[in-house]
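Next up is one chain by itself, shown in structure tokens, the form predicted on its own.
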Amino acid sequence: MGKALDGVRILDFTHVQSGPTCTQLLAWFGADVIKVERAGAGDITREQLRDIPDADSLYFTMLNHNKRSVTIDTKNPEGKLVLEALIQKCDVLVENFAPGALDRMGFTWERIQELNPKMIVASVKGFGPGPYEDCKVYENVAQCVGGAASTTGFDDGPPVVTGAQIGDSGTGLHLALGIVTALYQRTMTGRGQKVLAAMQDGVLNLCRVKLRDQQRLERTGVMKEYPQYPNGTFGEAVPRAGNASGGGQPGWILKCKGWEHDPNAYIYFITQAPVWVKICNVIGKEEWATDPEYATPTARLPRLKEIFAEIERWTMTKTKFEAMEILNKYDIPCGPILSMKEIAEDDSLRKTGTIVEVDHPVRGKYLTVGNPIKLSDSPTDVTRSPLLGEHTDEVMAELGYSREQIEALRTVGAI
């Protein structure tokens, strides 16, 4: 069975996180991803937070995996020769560089056009056209343009950046979806063009339903399912919204058994209207479900910070796992809250392919995270990232070089 991007070459000029994110994503759907590197160093990940000694790190492992590495220096003119000839045969060209490198390179869009105009040119930058253009961006900062940390947290503090790489990682999957758009479209017109993901669009992009509520407190004031209902006050701006959950069915995080010595031995939970009596027997308030104070959501909403507590009271004689047992039973909507331990551990996750273990040849195996994305016809099979340079002759081969010119190209250190 082949898979869904066979045949597409992909020249792989990125770095750290968000670029390789969405190369690797291509990679796991078939793409021959050629990955470019500076020769004696390359992806300054492969020696950021070392775990062991002289071999690639983690956070360059668990991003680069079904790769091709090749070492050119591209400030070498016979190295900018070979890179010409990349160009000429791959069909996207991916970078996170920051904003002019590529051009500072001799290789603005014009040029590769002239090489490839098929080529598809694929940018991360931190931000899209106007005023902060030329600026550099990063994960964190990411998330407070983009709008994400203002509403983080709870209203008595700072805001607050979330564990998941919504700025880096999450760029990099809308970048992906940019180019596989971008090669369908080339299959009708036969041409090239540039794709563009900033990083402060893609976490807004994320964020929409807080812009969603900025424009609902510029009309009403208020905002009823935020914990600042009924007694606190809202400002101009979207505020923090601790753990509620956005939405219509308002949500919190309860304690479970042990949570004294469990810092994550806690559970979200949903109270749905839907089954909002089945909730009130759960947890011995049978009452509630005809009280007038408490029957209906809107009823609800004044009262949610004395709901939960009720709730929690209840939670706290259960396991988060026993109390998501018994909740599934009735509906009830639930999640644990799983640390990256038990995570890791996870059998059924294993089974998917959302967690894979891969053996590496220096360091060993270790785990990694799959394809998120399952396709029936293309199924994902995780191989080892690169070592550095590891396929060079390799793809200097493919693209016409003999034994001879490879070596006279490595004498002079065009590669």
Second form
Amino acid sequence: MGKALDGVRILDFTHVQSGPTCTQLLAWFGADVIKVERAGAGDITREQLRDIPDADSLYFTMLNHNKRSVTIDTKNPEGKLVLEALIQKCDVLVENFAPGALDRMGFTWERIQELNPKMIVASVKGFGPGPYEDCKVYENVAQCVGGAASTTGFDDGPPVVTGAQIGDSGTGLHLALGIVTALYQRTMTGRGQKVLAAMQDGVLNLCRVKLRDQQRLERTGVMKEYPQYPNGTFGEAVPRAGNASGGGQPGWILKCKGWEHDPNAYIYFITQAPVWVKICNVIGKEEWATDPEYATPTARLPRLKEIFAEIERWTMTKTKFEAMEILNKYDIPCGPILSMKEIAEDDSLRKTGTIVEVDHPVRGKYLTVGNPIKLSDSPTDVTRSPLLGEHTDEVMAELGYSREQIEALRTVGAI
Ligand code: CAO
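Return one more block: the form predicted together with oxidized coenzyme A (CAO), after the form predicted on its own shown previously.
Complete assembly follows, chain above in first position.
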């Protein structure tokens, strides 16, 4: 079966996490992704957080599947010519260098357009145009400036960053959407364009509901579904809401059997209004179903702490999986807190290709997260990440270089 992006060639000038997640997705959808790396060194993550000496790290391998790797010194005049040939041959250039790095290399938007007017140039940057546009940015910085950290954690503690890489992988995902959209527009205009995904913007997009709450707070001075209500105080900005649900369905994380020893023996429990009577029956508080102090969502809001404490008395008598099984029978929304170990061992995630085992010639077998987006006509086959420069000769030959020319470029350090 063909792939959705068959025939699309990507010049992948990305490194670390944000850019590579974007081009990995495009590769999974069938694009030919040619990763250009610094000769002799490669993407810095190849050697970061190594668990096996001299083998590409999991950090690198898990972000660079299904790509080809060529090494080019793009500051070498002859290396620049190779890059120019690649620009002429590709549809999209994706980069996430520090602001200005591509220009300093001599590849301004204007120069790229001269070489290939159909080229789409897609960039991840920390910030969009403005006072911080020249700043370098990493994941947690993006979480802090995009509104995630100030709204995550507990009210009596400091801001907290999340384990989900919403700044890096989240922005990579935004950029991938921008790229396929620009490719679609190109089918009508015949022109390339610039695509920018700023990490601050990507995080803020994912924190949209918190900007909603900021405005609700300014209008009413209180947000009744937040744990600060009814006894705490609200300040001027959206407070950290602990484990409260984001919307109008109150939820909280509750202890389950074994919580004293297992840091993940917890379940997320949502007191969804339509199943309130079932919740009362399951936890043995049948009287709450008709008691006017508990029977309606509005009546429950000031009592959520007490209600969750009562539900927890029930969840603590079950393991998180037992609780999940019982609650699911009644359509009560809930979810066990799964550890990474449990996720890695989950059969259903392996069956769907969301967790995949990959073999690598140097490091051997390892687990990775496969394509989370499933297309019925474009299935994903996850293949291992390339070794540094593994495809340099192959790609150079495709660009029309002879064996002698390739050797000569290698001798001068251009590739
Ligand atoms: N040949 C020769 N030189 C190369 C090259 C190649 N193949 N590939 C890259 N380089 C050079 C660039 O030309 C640039 O040199 P100059 O600084 O002299 O212009 C340099 O390598 C690129 O460096 P950088 O500044 O991008 O890298 P850094 O490690 O200092 O910074 C990062 C890393 C991530 C902070 C920065 O790239 C950045 O802010 N990127 C945008 C935001 C982003 O994606 N952040 C997420 C990173 S993942 O957490």
